[in-house]
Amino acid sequence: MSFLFGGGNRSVEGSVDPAKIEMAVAELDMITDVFNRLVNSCHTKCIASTPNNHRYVEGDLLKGESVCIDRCTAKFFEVNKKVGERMSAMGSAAQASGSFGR
């Protein structure tokens, strides 16, 4: 991790591809849009149920409140990772037969 920090080998100074930063600042952004709408969603559902059920009396999540955002969680990334094995095979076959973007 020198290189973080200025040390390590000067030959290799700037030579960053700009196309990898580009993409690990692309999947960045796609992670933490993923995390967001898993936070605002189980939030909403677990609770913030009510609009008069904002305050936060418990310093603690209740065990209702923590069940229900462990299911939430889990059913968020299963529906997420069956959408993208769907999205990846629909990619697949419609690349296979030449008709992707129609």
Second form
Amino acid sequence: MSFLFGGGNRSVEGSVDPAKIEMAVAELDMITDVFNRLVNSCHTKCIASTPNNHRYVEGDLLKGESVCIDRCTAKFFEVNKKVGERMSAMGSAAQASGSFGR
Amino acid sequence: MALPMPTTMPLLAPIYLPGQEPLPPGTSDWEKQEMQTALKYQKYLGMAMESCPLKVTLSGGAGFALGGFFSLMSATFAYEDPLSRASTQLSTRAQTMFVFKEMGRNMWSSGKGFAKVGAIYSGVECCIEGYRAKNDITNAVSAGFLSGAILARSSGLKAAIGGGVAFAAFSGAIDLYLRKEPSE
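Please could you give me the other form, the form predicted in complex with the partner chain, since above is the form predicted alone?
Let's see the whole complex now, leading with the same chain.
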């Protein structure tokens, strides 16, 4: 992109839109954040609930651990979806009522 | 502003869209498809290795082999009565065949018994662990109790409970030993 004149003139065919790049970056950050939270909470719940004196028995996931991780991720996404729906409902209600009160 | 690549934030998980993982620059589309199918079959194989039916068959096979081996070793203590009818009427070759057949029959039945024990215990423990989603000692103890009770079900209630308790103690002891920390 160094051959384009001016920093903001990006309306040439085939060039990328900086606003879209910003959105993609923000979305990737969100996805990575969700993934890391999921990994942390399901690891704490299923694999090493006592991080100070936990001993890893073997390198592979034990059967109980893998079942627990399946259920943990399903619950995580379920709760995530419900919280997102609730918050969007709250947000639209606040918008509709002109943000009276809370 | 460049997209954040994994090397600039080393402790975060690298998330890529499914078709856009960074592969070496020369991989063709066919190679990418082959990699995808290889990963898929690897996942299926991993699922099969951790599944309960495979564990049951492996434990049953191991029990069968162990029971056959024990019976083979104990066949050395079986002797042929020199005054029985078989040793006077049959030739040496027929007697030998008879001994071997008897040994085979005993090995088969003993192997079946051990295979039953191993398969039932392994199946019950796998199911309990899959249900509880935890990995601790109570899986082994309750699986031992249930399989002891199942194996002794035809001898009445008290015998079943006693057998269950005994098998639970035995399998709990073995699992405790297997779970001990190595002394290093």
